[in-house]
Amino acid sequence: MTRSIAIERTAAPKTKPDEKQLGFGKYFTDHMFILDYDEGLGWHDARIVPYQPIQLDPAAKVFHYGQTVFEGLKAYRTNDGRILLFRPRKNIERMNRSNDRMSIPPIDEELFMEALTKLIELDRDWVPSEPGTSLYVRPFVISTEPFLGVSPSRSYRFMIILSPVGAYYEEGIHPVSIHVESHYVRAVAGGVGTAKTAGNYAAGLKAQEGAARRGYTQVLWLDGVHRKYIEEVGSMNVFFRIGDTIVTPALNGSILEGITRDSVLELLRHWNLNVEQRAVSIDEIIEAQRSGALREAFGTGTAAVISPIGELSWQGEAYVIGGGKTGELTKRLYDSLTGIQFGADPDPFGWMYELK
């Protein structure tokens, strides 16, 4: 396993966006992390090199079966310079779970560690100041062996690919609409819903088209055996605020493992709040909505960090949560969690890694 990376600065450095007009995932920094692996030979040859094209054969493997694993993090400008990353380990932890189930070989965990860092320390002019903004971090391995026979590949590429984003709420928090799908199911138990794979997002495509139809922001998946028990929000995994006690779904094998919402969760229980990980039906939400116990649903992710849920569409009916407003603990993580990754409130967790 090397540990040395070469890195080749690029000649013609780009001219940056508006920090006001970044949206997500629409622009790409100067430089970009490659490391390659061969059987036989192991991880080698890491490098940072100028962003750009990259070259497969068309009969690479991750275009024909899929073998690829993603992760999502973010960089943060404090609003005195620093910057900082969140939980980074965690994501590199979790890639290695997804590399495990992939059946793609693990990476040194130190090494991905700084090739994220030294990546990100040489762009780091691209960490976006303006107030919600963030540097989006996406590291990702795909299959490159030019062979069409359905067995693991043997050569892969991990890439690390940066990109300035906008906040998610430009206009402040809001709720969001969510249709609950009866038809199409995301995953089961024993599959690859643990994992953060492509084909995952790819299977919901077609639901979340048809939510969209209906004027609905997001889906909200139930398992795939007995089509009752929520799993998860989009991409993204939902808690529910029932009476005096919050209540998410338990990690039941086909459940990604969400590192926000392993800290929605630290919080409520450093706040000393009655938290629940079981099993949760959409019957019971909608008796909990009906007799108003539910008085609170948001979902959490990367990317929104905490998104309220406003209101529910099941079999036809649309109901409203918390009158369709931001309820006071959803505020109340929002405003904690993104306290923290600024750096402007304390960080009682030791979660946030600052850049040298």
The other form holds:
Protein chains: 2
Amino acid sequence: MTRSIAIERTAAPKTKPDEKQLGFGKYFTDHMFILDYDEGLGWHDARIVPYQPIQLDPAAKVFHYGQTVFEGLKAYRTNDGRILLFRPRKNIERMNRSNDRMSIPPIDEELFMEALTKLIELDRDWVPSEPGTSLYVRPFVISTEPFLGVSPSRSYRFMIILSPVGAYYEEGIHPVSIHVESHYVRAVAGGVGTAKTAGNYAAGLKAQEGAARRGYTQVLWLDGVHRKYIEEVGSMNVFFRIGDTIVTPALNGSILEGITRDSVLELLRHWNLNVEQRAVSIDEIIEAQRSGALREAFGTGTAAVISPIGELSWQGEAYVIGGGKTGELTKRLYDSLTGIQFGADPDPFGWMYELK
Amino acid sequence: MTRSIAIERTAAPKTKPDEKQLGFGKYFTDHMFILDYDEGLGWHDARIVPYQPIQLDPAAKVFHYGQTVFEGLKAYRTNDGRILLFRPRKNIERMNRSNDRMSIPPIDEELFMEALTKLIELDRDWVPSEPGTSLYVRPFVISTEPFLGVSPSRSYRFMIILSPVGAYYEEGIHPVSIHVESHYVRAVAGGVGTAKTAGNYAAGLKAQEGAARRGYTQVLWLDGVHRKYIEEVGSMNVFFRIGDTIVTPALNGSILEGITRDSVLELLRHWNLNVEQRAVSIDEIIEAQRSGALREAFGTGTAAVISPIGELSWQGEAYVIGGGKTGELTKRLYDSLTGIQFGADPDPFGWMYELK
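Next up, the form predicted in complex with another copy of the chain in place of the form predicted alone?
In what comes next, the whole complex appears, and the chain from above leads the way.
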């Protein structure tokens, strides 16, 4: 079923940035998608318009009470010029789960999918082709009612913006150093840690700055109750290879249900490897490191795909994992995932969605 | 020291709303204050301009990562026409503590104070005079950098907007029914519960909706670790009168340091009453209720000042507190605080700041 999405093309296309200098999330394409919600009307006025500033009342709820959700996914250009989206339905489903948690009305999944594809097709020349580059897709919902009462907004705006991005690691995949955070907490069960909502990210900044001051790239978050179970690394899910088993924290009500996490689990099972989703304490990881059983550690997320962890700092001690090098399984996962994503390898899981 | 705040007066003053129908946070005055921040420049361009929509890039960080803080205070009109602010320095100090937690650069306290007073003086005709009405003052900071990286913004906007508001309870102070929340959690130590930041308020909406469906006005939050210690009620601090002692949860790293809370504590001490700031479990409250020792319960906050709690629902049982009526001490606190705030009573604590 085709829904009606009005399209207003830009009269002044921008000059595209140098594909070798894209960085992440700095450049935006010529168009954006907008869908508005008003109580009584529902979601209405789906449209694609030139990328431009938005106007909001200073009392709009998003500025005060943070009722908002977002998603992130990527479109990849294949060697033969096709454009592939990685598991877009997963993002659409997760966004509606986030919407539910944040008391935002759900968005029609078919309209969402059509908006995604129409917008990217219109801006298809913005999908870069340099190795490792892609088009980052950012759907998000903000609450717009100009009212200072603490209650769910009566109006919302759903938007999709597109940003051509470089390889996350300019020199290819390489291990990062991580500070295990013992003071700050990201989220707790019963809170909003499972939702992709703005406040979770603001809440992590202070710890991230502290880690950076100590020379670490990111923090490893521990749970807020026992202060010992591993949750996430930065804004990525995290995996450990201990002996012949790959362990990742279970979906416990406070961590994000990552789509790359899910894809890694599928790949590992496909390879007949032993995978465990369960509570993992920092003590277990340090003990595994000391005994030599900890072979690899890595984060998973849309931006970096797979991010090897070369060092953990915990209680004043630094632990170098796998000689500080990218592990063999970590590399295999990165190569396999990006091979599928860029259309270089077969896609046995049916993950990729090809644009017209 | 007078700082330079440029003033652009509106050419089209609005019609003021009926003072008997104000509600809360729905109407805004003719002007607003703006101060911008850019990395390298610091906070700059302090100005008062006509109240109007603001323009932001769709990639502005506030929409995605929620780096934002706010404050709330009130200006009161006295019977003889003067305008009084309640403890504005406390809000300014707390906003800078929130800024620090959220990795936002601090705001000069003298400039903040001057902005507050200049703006309210300009819109002084908007301070209503009907009994129980006031001018609600909302300072807030949003992160404006159009960049999708998860990192502190390199640009911010600080604004102050003003809203004439009605008496919080249209029929005067009256007890509300509260649902003790056992599933959702507002905040946890190590998180951002002590900061007045948007995400904390969005995080509470789902529980609030559930309470409303069950016929309750608000939720009583329990701690996220033991799930038994009382934190806040809705977005207010909470007090219990047990026997001859008044008990309120201690500032434990996850609740907001309320200015009304602090003022209530000062009043209680001034009256030589026995006050305890400590951990209070829901079990203790239910036990005190059963034994007849629980005499009163109330919330404290800027919007309602004092909000009596007439009923608590916990694990399927309803407990009517103090016969469901506003307690004697609750009423005395409400009368004393509002008496000072509206300039009807002496101000032994030096809380009120009179505008020119």
